[in-house]
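One chain is shown next in structure tokens, namely the form predicted alone.
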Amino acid sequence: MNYPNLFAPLDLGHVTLPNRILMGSMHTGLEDKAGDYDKLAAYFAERARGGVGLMVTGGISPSIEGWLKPFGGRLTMPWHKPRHRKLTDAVHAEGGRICMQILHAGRYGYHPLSVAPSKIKSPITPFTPRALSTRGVERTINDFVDCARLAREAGYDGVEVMGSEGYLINEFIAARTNRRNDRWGGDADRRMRFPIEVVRRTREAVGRDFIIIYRLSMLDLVEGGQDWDEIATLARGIEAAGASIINTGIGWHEARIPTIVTSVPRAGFAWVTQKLKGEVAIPLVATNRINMPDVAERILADGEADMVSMARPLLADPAWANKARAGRSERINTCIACNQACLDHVFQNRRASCLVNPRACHETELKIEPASLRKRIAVIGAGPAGMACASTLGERGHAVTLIDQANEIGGQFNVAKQIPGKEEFHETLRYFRHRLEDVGVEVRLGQLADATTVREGGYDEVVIATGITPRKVSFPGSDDPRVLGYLDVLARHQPVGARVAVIGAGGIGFDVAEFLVEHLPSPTTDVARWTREWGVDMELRQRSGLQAPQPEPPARQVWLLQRSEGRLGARLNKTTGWVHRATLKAKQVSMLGKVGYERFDDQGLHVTVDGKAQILPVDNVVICAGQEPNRRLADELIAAGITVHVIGGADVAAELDAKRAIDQGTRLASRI
């Protein structure tokens, strides 16, 4: 068998799971409206069909007070059950099993009705919670129990009690957020009474033949969190109270240590789960940055956990499990942990999706069906937009030719994969190479397409995905050979000196700065180096797993510059931008705004900063000042009277946006 540990059955007593794959909870935005549950049912059904052993819904509140946001998803009344029955029926029809996550947001609730153990405001919401009274605590426990009972009646196979990430239950456990001095607060034993009572009373209400997963915060990563002895004691209490499985929770949402972004090493926190092995007898689930079968198999084979949890990897590829079981792991569309279409969307109150799989959460709308009329189609440009468009057209049965002047597919992905912490782009390129082959796309590399060759090709449709050209910046000395473009550095590998100025502080500027300051291989490929850099105590001798960060010295001295005033990186993505800024700060990068560029000479780069002149003594300048659409071929074809479709960077080149490019290419291909 391929991956024998991953596909070994797991006996929970009343039920046996077919494998060790848990699709972890992830909010999609579809949970919040009754009218979206048909879409949510299709989303879960496709993943059940893909072979997942057990899945967990996004967070569902047990009360209005526990909402994540106003009118968020909840299961509190009998008339809420029919919408949930759509999910359970759809999953069971595909032979799958599904648990509902019960999530009380506590002080993370983005609304004025939020409650918490104590009246302490969260740094990530504008609302100060009301402190629960003693009666309020009892009522809240009953809310959890009633929600679980309704979940069983709605056909769920179990529930997951969300006890981590800084939500209400986690707030009761930590002295940081629990200042009570009654039976629900004070010493550690009283602080952990709340989650134990939730699990104990829930088990009494739902019986023995119902799965209860408890999401245990094993590493708080915030000041005033739990120490390891408290965590182990709570785990034993949760087991005794009747939990079936303990899932690992890593970090609070307000923690300043990244836990799920692509720069976190694969399986970067499995060692935490392993430390709890032996403390309890029920199965333990490892989580965070587990995205490929070999990673999951190693965790299980080494005894670090009994199951592995993957949420975003199953957004990226709903057939992940079936492909792994069949020995087709090279065909898996790997999650690159970019967060751009999943978490970033959710935090913007938008429906989640996936950068590498825009069908995620859009299964009922973005359908890839056989074409009614087979056409000959040329796709010019094998970057993200072109690869997505060509492979989807091929899947639908069209005769597709993909042409690119480069000697390899990927376009800007071949630039991105050079950046420390973005090594996962190698996986995306591997996936597309196989997919293009599987659907019969003819790939012509090293060939420059022009209007004549395209016109003579006799194609029924032409798609232009020729990408971008970097925007140039002109100042005295900008033509000096020591002034480089970002492609000179990342694609052509031109040498760069020990002191560098990077002009442009958008996403590309931050990427180039990280490339220049990191030693290769970067800490993103080494758990021990990475935890040391970020200040995570792998021995767990320190409360919350925190210790002083020990960043490695930078490989170069770098200045990151932008013309506009304000914070550099302000327009970076919400869930990852702070990580990039923190990384460059730790590497002593000087980040300057309101910069004017005067000239470059042997002294260095002459600039004004907020109107004051200074000289940056740099060996090189790297230009990352944006890009323009490369529409030359499109314009030539239009002038020749040929109808073309323009997608990706050739259409809009603002900041390089692979999410938009892949979505645009896929949607166009679904219509032709």
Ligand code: NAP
Second form
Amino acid sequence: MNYPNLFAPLDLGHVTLPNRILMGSMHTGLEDKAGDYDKLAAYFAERARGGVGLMVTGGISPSIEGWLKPFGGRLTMPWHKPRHRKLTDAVHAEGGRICMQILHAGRYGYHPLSVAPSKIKSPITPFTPRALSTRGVERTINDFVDCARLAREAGYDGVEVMGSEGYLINEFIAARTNRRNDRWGGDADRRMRFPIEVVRRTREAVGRDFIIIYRLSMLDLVEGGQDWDEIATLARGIEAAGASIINTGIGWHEARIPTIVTSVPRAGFAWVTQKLKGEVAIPLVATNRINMPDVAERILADGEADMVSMARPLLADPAWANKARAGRSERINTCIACNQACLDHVFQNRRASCLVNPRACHETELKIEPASLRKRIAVIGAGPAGMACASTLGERGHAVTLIDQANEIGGQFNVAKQIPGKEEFHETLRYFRHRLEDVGVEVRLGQLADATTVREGGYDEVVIATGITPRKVSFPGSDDPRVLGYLDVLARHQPVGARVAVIGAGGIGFDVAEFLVEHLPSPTTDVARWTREWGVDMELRQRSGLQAPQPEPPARQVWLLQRSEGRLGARLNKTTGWVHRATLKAKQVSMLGKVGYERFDDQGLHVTVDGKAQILPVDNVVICAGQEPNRRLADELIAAGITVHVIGGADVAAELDAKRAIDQGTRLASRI
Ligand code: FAD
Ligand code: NAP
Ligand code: SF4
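If the structure you just shared is the form predicted alone, then what does the corresponding form predicted together with the ligand look like?
What follows is the entire complex, opening with the chain shown before.
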């Protein structure tokens, strides 16, 4: 049997789960409109079909005060039940099980009606919450209980009570946010009364044959959080109150330590869950950056937890569990933890999806169906856009030839995978290698396609996915061999000196700067090194698991430069940009804006900063000044009268990322 621990059934008394895989709660944006519940049902049904043992919905509020945002999803009235019934029926029809997460946002509510234990504004929302009165606290507990009862009536197999990440329940538990002096505040025992009462009264209301998962904040990662004894005491209290499972919560949303981004080591927080083993008898779930079966299996085999939770990995591949069970892990479309289409979208009030799987949350709209007419199709360029397009065309039954001048598929992903903290990009390349093979795409590598190749091929359709060319920058001395392009450094591995100026502070400039300052292999590959760098104490001696960060000294001295005014990296991705900025700050990178590039010579790079002349005494300059579409072949073919489809960087290079490239390639292929 493959992964025997992962696929061992789990007996919860009234129900036995088929395996140890929990699809963790993930807000998709579809929860918030009644009209979107058919889409949400299709999304969950596809994942139930994929073999996951138990799923948890995105957060549903038990009251208007508890909304995450105005008019967010809630289950407070009997007439809300039918929409939830769509989900539960769809999941049960596929033989799956689903719990609804009850999430009261507390002071994280992005609206003026928000409430909290005390009137203390969070650093990440503009609204100051109203402090709940003592009666208000009782009413709020009843809201949780009523919500759970309605969830049961709507057909859910259970609920998850969200007690972590800094939401209302967590705010009651932590002295940081609870300054009350009634029975719901004061010492630790009184602060933890709220969650225990929520669970106890919910259990009374829903009976024994209903799952209650409690998401317990095991590592707050903010000042004024809990210490380990308090956490263990709370866990025992939650078990005694009637919870069936304890899930792990890591870090408040306002914490300045990354918890799920791609540079966090795989299973980087499973050790926290392990510390709680032995304190309670109910199953414990490990979370965060678990994305492949071997990682999950090791956690269970080593006794660190009884289940593993994965949210984004099941967005990326709904059939994750079935593939693992069948011993086909190499076919899993792995979540690369980029946050670009999931969390970033949610924070921008957009529907979530997935960079590597654009069908996620669009199951009813983006359908990959067999082609009515089989065509011969050439796809030129095997970067993300070309790989996605060719494999989708192949899946639909077309005869596809994928051509690339390079000796490997992947395009710029072969460059991106070199960046410290982007090791997961290897997985996408591995996935596409197998997928292209499985759907019978003929892959021709090491072949530069030109108009003749294409014409002689006699194809019915031609897709151009030839990517980009790096933008050149010219100033006196820019032709000096010490002035390099980012491809010289990352693809051609040219040596780089100890002091470097990076011109351009977009995504690639930041990545190159990280490449230059990190000691390889990167801390992402080593949990102990990574926690030391970020200031997480694995011994949990201090409250919240914090200790002073101990960044390793930078491998090089780096200046990161841009011509425009304002903070560098302001346009990096919403939920990950701050991690890149913090990393470079810790490595003492000098970030300069309003820079003019004057000349390069033996003294270094001569610049003006805000009009003042300065010499940066560097050995090398690396240019990361953006990209231009590579439309050479497209233009040649169009001139020769051949109709082409142009996608990815070849279409529009500005602000192009792999999300747009894969999405465009997949959508085009679904239509041809
Ligand atoms: P490319 O990936 O550029 O692929 C084009 C392919 O076409 C190449 O393989 C090339 O060899 C081939 N080709 C060109 N002309 C011909 C020809 N005539 N004949 C045959 N083959 C040809 N994006 C993100 O979303 N997130 C990230 O974190 C991220 N990090 C990055 C980090 C770095 C360091 C870099 C360089 C890029 C990063 N990107 C990231 C950007 C992302 O890789 C690109 O947006 C994406 O690769 C564009 O895909 P594409 O298929 O359009 O083009
Ligand atoms: P970019 O984001 O457009 O940044 C280009 C940088 O070069 C800017 O800082 C720009 O700032 C500077 N620049 C532009 N023209 C210049 C010129 N003529 N002379 C000097 N400087 C110039 O492009 P990129 O960094 O090359 O990234 C390419 C794409 O890859 C991006 O759109 C991004 O989406 C994607 N990517 C994403 C990630 C990620 O983590 N999500 C990582 C890497 C790449 P000034 O004009 O102010 O100087
Ligand atoms: Fe994972 Fe990125 Fe997809 Fe989100 S968008 S599920 S982080 S691969």
